[in-house]
Amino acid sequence: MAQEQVKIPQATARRLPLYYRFLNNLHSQGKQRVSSAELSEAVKVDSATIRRDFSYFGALGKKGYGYNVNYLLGFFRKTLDQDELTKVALIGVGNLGTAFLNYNFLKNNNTKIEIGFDVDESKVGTAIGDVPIYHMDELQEKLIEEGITVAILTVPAPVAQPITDSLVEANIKGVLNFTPARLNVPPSIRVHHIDLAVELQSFVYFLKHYPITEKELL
């Protein structure tokens, strides 16, 4: 991706994708500026972040002006690559799985759910949301035959490292890994870990140890 390339902190780089779906809101309702206020009601990140985000790439607005929605908008298509499509592989079709192929990002034009996998025999060779599913066994051809680099895991963790070890053999470059597992691979393999029950018990801390205060409502 671009932002990679100007070496922009990573965090900065996780809200990029939040930006760019806000003024695309803002484009559709034909909106020409926006202030940074304005993006950090939407967002829900304060305003000086917006700004200091912003800033690794240059000049993008003017003071007292605020920014251009096209001129963002123009700029950061180009920045999260979003016209080139990203196929993207899903590994383990059980309910989480077939969740993701009925949704397909459909609201990302950069990345389709292009190819599926699975050991169930009653759904190898069918499809799910148009999505072709394959056996597992055909893994790493498919993968190969199909130039996908990108996978989201949603199998049952023991088989998780295995399976990971088979997309690296096929030259997986991502994987985004909704098991529990803690996976090895290399490092120029990169993978992103979602475990939506750690993600719930720490959303509940938070709730029980961190109450909203009367400033933050404001």
Ligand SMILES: NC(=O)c1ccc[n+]([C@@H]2O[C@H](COP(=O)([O-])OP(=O)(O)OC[C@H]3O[C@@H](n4cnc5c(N)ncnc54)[C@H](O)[C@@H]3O)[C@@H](O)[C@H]2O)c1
Contents of the next structure:
2 protein chains.
Amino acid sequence: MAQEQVKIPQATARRLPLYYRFLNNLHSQGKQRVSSAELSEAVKVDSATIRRDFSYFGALGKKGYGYNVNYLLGFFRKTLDQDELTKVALIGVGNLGTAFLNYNFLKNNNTKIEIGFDVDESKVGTAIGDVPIYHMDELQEKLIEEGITVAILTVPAPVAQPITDSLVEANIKGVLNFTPARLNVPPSIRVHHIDLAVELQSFVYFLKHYPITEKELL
Amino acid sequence: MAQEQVKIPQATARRLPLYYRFLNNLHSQGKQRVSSAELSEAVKVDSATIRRDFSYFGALGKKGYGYNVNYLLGFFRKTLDQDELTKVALIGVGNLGTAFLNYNFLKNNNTKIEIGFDVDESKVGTAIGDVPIYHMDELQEKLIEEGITVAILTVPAPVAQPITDSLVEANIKGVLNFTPARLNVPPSIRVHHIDLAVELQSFVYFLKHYPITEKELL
DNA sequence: TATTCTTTGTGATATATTTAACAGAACATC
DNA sequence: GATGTTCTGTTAAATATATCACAAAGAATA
Ligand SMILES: NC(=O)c1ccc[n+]([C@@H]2O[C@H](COP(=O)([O-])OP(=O)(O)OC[C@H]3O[C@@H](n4cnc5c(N)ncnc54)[C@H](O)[C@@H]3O)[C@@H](O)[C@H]2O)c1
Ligand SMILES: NC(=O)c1ccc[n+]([C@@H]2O[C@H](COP(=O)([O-])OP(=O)(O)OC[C@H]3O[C@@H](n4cnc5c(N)ncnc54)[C@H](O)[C@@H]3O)[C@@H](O)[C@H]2O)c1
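What I would like now is the form predicted in complex with the named molecule, since the data block earlier showed the form predicted on its own; can you produce it?
Shown next: the complete complex, the earlier chain at its head.
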């Protein structure tokens, strides 16, 4: 739970996993060094932004050389707590929930969905991938027992708030919410919304209303 | 394809579908008027931000009264092209693709996945929801035939780039990319990435490194 | 009608993020 | 070891976004 000396900008924090993933690719290709320009091309982030992002953590590179892949990878592994597993619960084993369980973010080796919950009796007692599905009645008990503090929410919107209330009672610290509902939680709980219907609609809006500018065409 | 007088900030554009959805809820509850403060509570966006967002479109409200739900709804319906259907193709009918097909963003009544593509012979020829699945060999032909210019990409990462190249050839204008691959496209094509593994990892990073601040606790 | 209350729309300001540009450190080569 | 080249780290500037705070318009009330 190391705290940075100086707070990293949120925009930077959101890019860290992306950098990490790409560094892993480079590493498995046996690459020794990489420049901010190469990274930029690969992850589609401006090279100055990458250098600035890295610089929040100190001087990780060498002038005239670039960055050492192994060193950088080791650094990010620690920074992103890659050696510590965060156990996640998934609530709502429907279309989206089942897709997540099958996928289970296997390539993130620091996060794993450990347990699923649903009210549907045909799902309770089964397992998807190797993740067991329990009934909602056992939510609090199981979460506390397993010490799980992160939940992915993929239930119908109308039940999202009451379920969130139970999650809070079960001592959860964060909810990754895929439902359209906007959740009320105490201020100590973090909620991120990923609202796929909004994403699609705003994408279509951008397509229609934001034609590529002259500048972008250069 | 109406172009705004003054360009709407992107951050505003991303919130529009959210406002629209909530206004629809209010409307179906029979509510006549709404203030920026009420909207704020419901969509969890600062009320000043909401007023500023709306003000880009002119003076939509009345001082001392708020906003008329019907009027606002009608306004956003036009602005978000709710009366014009955007047909979407989905490439890769796997875990995630199947979830999207079953859901099919039914409540967005301006977008619909019309057609799916895969290479898996056991899927080709079937339909999910009412969406027919075709073989990738027919990609270009079908897309052009149906006049589809938006694609959702849910294929394995290694094939994402070559498939994107075919999509570009088939005259696609936008790709909503769920794969971890960063796509190279000509500048006239818009790509949005939704990288769920990155979302989960950065969420976990925030939980560990950004404890709720004093300010947020007030 | 007069008075009070509510709530918008926006100027001003604060905060966050991106990008340009370049001095200088270190590498590579001869 | 001198010279030219590469590429970082960072200062400065630009851009983007969010929030404060309040005048004034209009609603509500009496
Ligand atoms: N599937 C998508 O592509 C998609 C896209 C955008 C948003 N969403 C949102 O994600 C959420 C899930 O979507 P879905 O398509 O997977 O829905 P779904 O209906 O397939 O799955 C919902 C699951 O939640 C379970 N459930 C219902 N009530 C419950 C309760 N009280 N406690 C626990 N589990 C309960 C159901 O049994 C079901 O298994 C919805 O809110 C939806 O709006 C889904
Ligand atoms: N499922 C998730 O929860 C999840 C989460 C994060 C990211 N992703 C990403 O989304 C993508 C899809 O994930 P998934 O879990 O649905 O995978 P999946 O393997 O279940 O589905 C991929 C589908 O693409 C099809 N396919 C393979 N090659 C193809 C080709 N050349 N042309 C057309 N179709 C082809 C396969 O037949 C399969 O149906 C992957 O890139 C994955 O990394 C998925």
